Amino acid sequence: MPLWHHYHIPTTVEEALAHLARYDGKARIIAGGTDLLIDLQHTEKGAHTLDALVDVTRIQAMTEISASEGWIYVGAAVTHTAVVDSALIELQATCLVESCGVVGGPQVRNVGTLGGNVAHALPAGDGTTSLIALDAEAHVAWADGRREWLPIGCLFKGPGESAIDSTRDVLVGFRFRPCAQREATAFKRIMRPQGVALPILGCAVWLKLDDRSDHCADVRICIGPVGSIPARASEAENALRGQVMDDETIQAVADIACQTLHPRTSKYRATADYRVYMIETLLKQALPLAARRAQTGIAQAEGVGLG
């Protein structure tokens, strides 16, 4: 049984929307296909056939990385490898390079896309975790003709449930502010050793230091999976703002995170107790790393490509 009957390769977002509208819910957007093709082959009733796939990898707005008017823009069809190879993102949003660099193996990163990572709506998505910490916005082209930028968190309705209908709407890209002076990011995670599973836990941090570079002026922290949708660790953030960046403070922040975040037990990955323990471990890695980068202005991604 074929998995689809027609395959379209539009060159504009408008053309992609027109194809989707033509098939009235029986077509799907495809870019890397690393999740979609598996889903089509493993539905509850066996393989599922679509009328059409709409390939968005030839749309310039969805495949470019650029900087303009105080924003960094990353198209939704940009591959994880392209993010890792971007000197701009490594310097200005290091956590995103680090998170994309550990998605799957090289073959997956070469075709899998940042937009696909987000559109799959899993709270454990590595790219998603960093985008939340970066306070990113998503550009959505809705089927009814609306185009809007909205906070990335608005895309998530539940585990595997996206606000975007991939049979009718198009996730075009993302934008976020580059790190300024005394600002930096970091990403750390722990996963099972086979290197292709979703993470046991991931942690992304954006940190801004004060003029003396020794106190936290502002911070954003995303740890996942914790809840049903990706979200920031607001209690931990509040505990860190205005405090000196030393071991005692970081330990206190980690303690608060462990007390206020409630990850669930996963049958295949880890118990809730183990994940709580790892919250402390990851914060004690990511926060000092982000602080060093903010103090020195040196932002070289760690652990990229190691799985």
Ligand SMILES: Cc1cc2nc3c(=O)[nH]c(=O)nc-3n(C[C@H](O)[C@H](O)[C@H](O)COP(=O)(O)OP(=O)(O)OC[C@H]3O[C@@H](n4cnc5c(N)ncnc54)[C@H](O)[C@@H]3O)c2cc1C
Given for the second form:
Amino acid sequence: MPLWHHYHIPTTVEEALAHLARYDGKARIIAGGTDLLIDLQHTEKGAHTLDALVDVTRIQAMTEISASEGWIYVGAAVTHTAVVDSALIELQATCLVESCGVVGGPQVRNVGTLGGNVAHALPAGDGTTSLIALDAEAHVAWADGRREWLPIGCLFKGPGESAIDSTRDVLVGFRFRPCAQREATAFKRIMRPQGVALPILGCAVWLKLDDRSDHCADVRICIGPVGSIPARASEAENALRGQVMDDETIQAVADIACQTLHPRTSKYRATADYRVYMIETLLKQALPLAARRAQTGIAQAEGVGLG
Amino acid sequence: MSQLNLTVNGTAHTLNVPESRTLAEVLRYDLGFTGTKIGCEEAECGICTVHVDGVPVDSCIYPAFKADGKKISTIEGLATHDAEGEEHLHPLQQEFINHCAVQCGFCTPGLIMTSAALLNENSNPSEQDIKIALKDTYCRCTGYTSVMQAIKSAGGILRGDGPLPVNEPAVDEPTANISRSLKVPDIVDRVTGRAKFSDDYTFPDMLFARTLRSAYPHAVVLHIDTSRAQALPGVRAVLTAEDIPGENIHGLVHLDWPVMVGVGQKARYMGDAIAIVAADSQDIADAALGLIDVEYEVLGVVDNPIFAHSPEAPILHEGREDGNLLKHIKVRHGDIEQGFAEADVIIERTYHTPTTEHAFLEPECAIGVPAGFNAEHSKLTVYVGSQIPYQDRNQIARAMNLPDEAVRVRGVLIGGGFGGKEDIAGQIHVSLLAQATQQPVKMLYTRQESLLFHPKRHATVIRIKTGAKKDGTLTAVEAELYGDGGAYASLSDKVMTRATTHATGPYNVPNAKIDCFAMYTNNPPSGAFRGFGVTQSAFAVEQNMDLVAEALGMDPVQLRLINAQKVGVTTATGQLLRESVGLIDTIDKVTVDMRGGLNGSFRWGWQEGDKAYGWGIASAYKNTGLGGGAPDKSEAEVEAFEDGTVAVRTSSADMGQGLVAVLAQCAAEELGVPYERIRVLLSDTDLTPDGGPTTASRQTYMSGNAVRHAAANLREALTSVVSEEYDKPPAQLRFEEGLVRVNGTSIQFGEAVHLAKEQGIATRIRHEYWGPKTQPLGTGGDMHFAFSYATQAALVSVDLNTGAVHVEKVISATDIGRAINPLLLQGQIEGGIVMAMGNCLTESYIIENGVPWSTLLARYKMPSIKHTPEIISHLVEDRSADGPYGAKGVGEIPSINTSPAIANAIYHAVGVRVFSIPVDQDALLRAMRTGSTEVHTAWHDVR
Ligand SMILES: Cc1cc2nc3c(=O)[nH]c(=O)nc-3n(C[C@H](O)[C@H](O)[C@H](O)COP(=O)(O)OP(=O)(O)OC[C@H]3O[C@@H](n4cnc5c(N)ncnc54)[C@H](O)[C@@H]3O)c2cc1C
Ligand code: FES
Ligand code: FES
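Please supply the coordinates for the form predicted in complex with the ligand, as a counterpart to the form predicted alone shown previously.
So here's everything in the complex, that chain up top.
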């Protein structure tokens, strides 16, 4: 069975919305297609023919990376490769390069997009984890004509369930604040060599040191999957704010994270016990790395391509 | 339909194609660029990689219209042509050939295109750069070591630094053609995209076929209604069991597998065929499947072999005296009680190995052309990449109610087999549809269908008890094996026999009692898979050996040396080993390397930073040939021509292992004709005699011998002609360099052929080679005519923070009698090792109550280039008297002991022994943290 009948390549968001409106729920957005085509071909969820696909990868506003007015803007149709290649993002939002850099292999990163990663709404999409730690906002063009900037967390309704209806709405792009002095980020994840290409656990941190450069002024931590949607580890964050960034504190923060986050056992991926161990492992890697970056101002992404 | 503009390899195309096409489909089916291969349609395997505006993408999930207006580069565009039209290969193509980084060649276009994108950006990539770039482009054959060399070498050429030297293994006594790494004929076609695999063939008016498979693992089919499907426009035939003119049955050893499950019959696994459809397009055939209505009566499921053996289990095959017991295999040797009474140490443990999948990169495909279709197809003809063409012919004929001779099977290139292309896949089904429609019919399985359908490696539960004296001498082995045979017998009987007879390991064990129960279950059938059961038993045997060594306080190498089989030892099946037992040499070679001259300071395990490291060692042996009393023969034909060329013909399969080269080398050696003048034709049941199944590591030995003898007989015939003509004694004639030399003068080989023809002497000679006689199990004597031996040492690291296991290095030494083509042989070893790493670390085909969970390649991860360790491989050439030039089999031996070597290494690294694979880092870390020393669960137990 053909999986879709028509393929449209609009060049503006309005045009894309108009196509979607015309098909009234029977057309769907495609960006890289690395999630969508596999869903359509191989899962029951996807096993119904669509009238049309609407390709958003030639809409200029959705494929740009730019910096202005104190924000970094990344279009939703920017590929993982483009994020990885961006010197701007590497310097000022290192974690995003690190997370986009471990998605799939080069062929997947060359077409897969950050927007697709978020719209697919997995609780541990690698791009998503970093965007949460960056406290990013998403720009959404709703079918009813509204355009709004929303905290990214608002887009997630459940595992694989997004507030955005990709048969009607368009996720246009993301923005977040670049790291200022004494601020830095880091992303790490744990994989297993078997089974599906989803992390056992991913962790992104954004860290701000105070003037003394060894105390945590502020922190955001996203570890997932823990619940059904990506979320911040607020107890661990609270335990770190104001503390000196030494091994003892990091151990204490890791202990609190292990006690307060309740990851589940998921079939063929990981046991809850193992995930708890991994919370500690990840925090002990990511927090000191972010602190080092904040102290030195040098941020070189690690692990790109080694996912 | 809508207009699509693409520039492919520099040429602009405007096409009217459905908008639902993927780029891979447009390239392959609309434009005929069949060099781009499809292996999964999941963005997993990467072999469909092409460049879009210079960027590598997976064309299988890339909508064609996404590429509208863009420039596409495919493998066909990589080589350049000069003004005279002569082809100049790209350095990557050249170096893939030179470094022997091409085996079956099915992945090659993808690997080369992915590498080309890398070299375009960086012509001096590090190993790490290569691993990053090729991480998601799979090769199931090579093990990637040669691929990395080839890429680096091509980079050297592009930079102007020149190529890297080829990493040739050292061999004894090379001759003009033997023990030389001659290139596989036609290998150029595999790097240019010209090589044609089954799906690359098309015929006029060809139809596309699909199979409706059972909705349940165990159910009676009550009713089938095909009327809605028949009515769909474009559907040309819908067939069920009722439409089979002959017998509705197939099977390699036991006839127990229905071609289609008819009304009133039982489906016994989810892969069972219920109906088949041929239609004008794949899309219509797919749609028709959804319109076939089937009613079932669902039955209880037998989901594992131990339950299968219990009285409560539903019976799969009614009327069998033994119920679900497919075969009880016994080895009895010496006095087991006495053996354990003499032991100072007894170790008894239970091991689990999973069902695993061949994951050859080319999914099954068969094309049937009806009898009388055109001049070339006067008979019903089936094109297929099969390991056993003659048996295919026989099985097709039985179902079609035709004599064997009325069917022609034409083998085409095989994109990997590893044992998984021995059973019938679509061969019979396309025959039925071709005859019914009187049109050619192609049945290409999707990857997902391939995963569901074909026989796998047996999951086993192995309890093994080993006894030894204080001095290390083994006194007894007792073992009980359960093998999951799945729904149909396939080769279970033989595979599990091998697991049983090899369950002593390659050691002198005076007393043994081994029982194996091969059971029917509602899981996919199990059959042949590289290692043929020995992979499973070795996992248990070799870990028990290390446990014994530990209990005795003895070095594991020492324990193996004390007990190693050597000439004069009698195996547990009663076979006195009289020659060609190179095991001790393999142990010595590996140990020297492993200890790296550090005899005093060598450690089996240590910690460094966040990692624990450990070495582990394991040995193995594997029979060459069918053995067990099965008549083992291969027939080959050698024909010489007046132009000085020679044709070699036999029905044996080259799945990438390089058999064509080996056979050509044998003929060249015997006839003294340059290797390039030998043409080999394989696997056409009308034109090539039966070489027997390509299984059991037997073809170098069997077909190699058949060709060698046929060529030698031909040489003798020519000798007598020439010696008479020139009046010289035959002993003075030498066949070399394409000449027949007599005391200073010479004539061309072709001239000798001409003379023979003039005199009416046959220049086409067939030889039927019979392997040395073997004995059935239980009767003593020679159960096999040769064994290959191997020892491997693995160095692993275990991440102390995550439990993740990485294989850093593998040292192997393999006794193959003689390396006829050393570089091809090294490819078998490297590929075998990496495949076996998958067996230990990544692979498990998961089935839940008869329903496969591993329905996608994304759920079945095989080793990728990033897993590739440093591999050092040594050859031991302990000649076998009857093998061609002393050779024995190599296909399987490298994949047998890697898993236990890794498991032993993990133990030395972290003090935890893994009894079930694939290794679960989760369970391993939990054991490390809680101080437990044994892990009895594997990845698939995480739930
Ligand atoms: C082999 C392989 C490995 C992978 N590995 C990883 C991994 O390691 N980590 C990881 O996180 N992911 C991984 N993925 C998943 C996938 O590649 C990523 O999630 C990718 O970012 C998806 O982006 P896309 O552009 O391809 O999305 P698409 O497939 O095009 O779209 C995904 C979904 O989002 C919708 N959508 C896309 N863009 C928009 C938009 N702008 N507005 C509204 N709706 C939209 C689509 O309708 C669809 O429902 C892997 C996939 C493959 C095939
Ligand atoms: S990735 Fe495209 S066929 Fe496998
Ligand atoms: S040569 Fe790579 S899959 Fe066969």
